[in-house]
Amino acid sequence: MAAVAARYQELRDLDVNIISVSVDSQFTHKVWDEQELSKMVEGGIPWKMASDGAGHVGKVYGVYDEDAGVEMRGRFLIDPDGVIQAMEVMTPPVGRNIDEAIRQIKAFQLVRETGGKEATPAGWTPGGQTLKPGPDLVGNVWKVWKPAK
């Protein structure tokens, strides 16, 4: 959360809306933000955290652990049409990578802007080579793209 908050303006500049949801109460969110998160990033979390006490949202997204009564940590990239384009679910001991999330957002935005006329290969970074999907590319990817080592 703090890593996302530290890059919040960059995400907003990409037209990204942040929504965070957990089974914790709004009071727990407030204390967590005031006592910990605000010490990690100036001003704390710049968006409201939603409480999903009964796990309804977590169940829909497949991250609610009914036995433990908690939601696993997940990141979902949802396009402007409401379609999940990517998801990452991790157990608590392993943190997510905000740089990778931003890279993926930029990749999805480029593909959307081009109407699917460009695709981003593995390891693509903004400004990097894209692929032009179509019959001519089938069986010929090796001629135009090599994975980064």
Second form
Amino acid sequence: MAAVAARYQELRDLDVNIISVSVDSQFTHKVWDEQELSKMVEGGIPWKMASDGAGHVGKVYGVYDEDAGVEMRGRFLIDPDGVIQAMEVMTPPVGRNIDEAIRQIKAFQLVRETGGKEATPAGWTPGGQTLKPGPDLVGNVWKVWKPAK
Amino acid sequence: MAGCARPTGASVSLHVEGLDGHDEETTVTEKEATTMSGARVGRPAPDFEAPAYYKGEFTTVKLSESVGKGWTLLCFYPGDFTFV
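Switching from the form predicted on its own: structure of the form predicted together with its partner chain?
Below: every chain and molecule of the assembly, starting with the one above.
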């Protein structure tokens, strides 16, 4: 969470709001934020930290581990219409890469801004070439795009 | 998602017994499109409301309120004070 908090302003500049969820109580969130996270990131966690004690929210999102009684790492990107555009679920020992989340946010925002007229090919990064799906592109992607080596 | 099938439009509520003695309600509302499958890309995100901590205060958080303000990154994690 601290890794995400460190990039918070960048995410806000992209019009992204963050909600974090774990089975911990809001009281535990307070102590964690005050005792540890605020020492990693100035000001502590700047978004609402939700408490999902019984795992009901996590179950609906498919990230609640009934055996361990905790949520797995799960990241869901939800657009301004409330539609899930991307998700990533991982077991606990491996942390997320916020750079990849931000890359995906920029890609989905580009697609949305162009009304779907442009798509981002594999490995796209901001400023990179986009594809314009349509009849002319069928069978001709090779002319305009090659995978990075 | 197994175990998550509920009647269309059903609202699932649970009570979280707050340490201060107040009941706090968490409501999970599943929209029709997601009832059988939970969260799926290209489908509406299941809305929920839950108790939350925010900048020194205890409050609630509702997904649909965040959605109304722009993009949302919803992050689940195993637990406070974990190492990764």
